[in-house]
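Listed next as structure tokens is one chain, alone, in the form predicted alone.
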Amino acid sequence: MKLSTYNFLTSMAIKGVKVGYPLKLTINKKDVIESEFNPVFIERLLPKLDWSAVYSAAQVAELADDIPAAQPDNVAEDEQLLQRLHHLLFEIDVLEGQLECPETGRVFPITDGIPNMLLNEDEV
């Protein structure tokens, strides 16, 4: 699973959950795998992200140093972030771990890289 995926996964079918969101990450094993920068791409995909997110995937993944906690106003002006943003959303692969609803302790395992959000029939 592509961190750029995770900052958009809910918990939110489940029942009584209001919002579900973020969810907590744990990860076991990733892979980093490189793909082409395209800094226009990362620019418009910005005003999709929540930044809190972001920022969380990156402690998660020790990557901390390289992702502002909070969100410069110059981000698109600002390569060597766009490059950043790119290898910590596009270039590293969850293979295993663990999302978890912040509302219910909901786990919701990874394995292979694929996050299994399947619910229960009394969960819906």
Second form
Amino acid sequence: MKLSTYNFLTSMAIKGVKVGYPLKLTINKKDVIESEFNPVFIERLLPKLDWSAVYSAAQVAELADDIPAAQPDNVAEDEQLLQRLHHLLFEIDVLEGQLECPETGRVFPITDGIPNMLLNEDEV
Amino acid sequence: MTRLKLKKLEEYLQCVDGFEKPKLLLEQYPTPPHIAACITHCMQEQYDDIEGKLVADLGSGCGMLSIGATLLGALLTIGFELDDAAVNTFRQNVLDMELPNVDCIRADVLQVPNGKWDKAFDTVVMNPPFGTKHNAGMDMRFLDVGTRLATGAVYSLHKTSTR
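Now show me the form predicted in complex with its partner chain, since the one above was the form predicted alone.
Below is the entire complex, every chain and molecule, led by the chain shown above.
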């Protein structure tokens, strides 16, 4: 699972959960897969990103030094930051880990790179 | 300008592994490489809906449409798939073909929560269950989710008999 995907995941489908975001990420095993840097892609993704989730993902992925805690105003003009965002969001592949609902503590496992967001019928 | 010729795209898609044991009740019909190549190519060539776009694939199965979108330069493609065996094949296809910017989530399309996913995507593609196995209307329920997630086009395959 790429961290760009993590940015969108919530546990809001669980009955009673109000926000369910950001999910608490744990990484037990990850891979780095190089991909072509495209600054236009990162700029297009920016409005869809929740910086708090991006920053917490960076901390978990041990890249907190690369990403500022608060979103700077002119990200699009900062080529180096765009490149670091590209690395964080598209090149880190989470193989094993988990996502935890911040409200209920429900754990969604990540196995072989696939987050399992399935809920039981009694949870929805 | 579409980055890949239709013929080349179809060649690549012929390398995508399909369902090992298709499950009848989940209506796991594979999308043939020829059809997947034609429709994804058309989405890009005629409508500019793939390259640089965020693309969702609902009921993504083994990833045929997702991989088509990825090969045509989607910014990020996310497949949603219920079935364990299918998501694993999807993932293996992505690894074997060394594709960037594509993920598969194991999830029930009908449980996709409101909020973050709403209008998250530019384009939604799907070859949904048609609703012919004691699940009438399933294709329309998939479409409802698709229109919720997309800001742009939703492309969906249907069966004339369930129209």
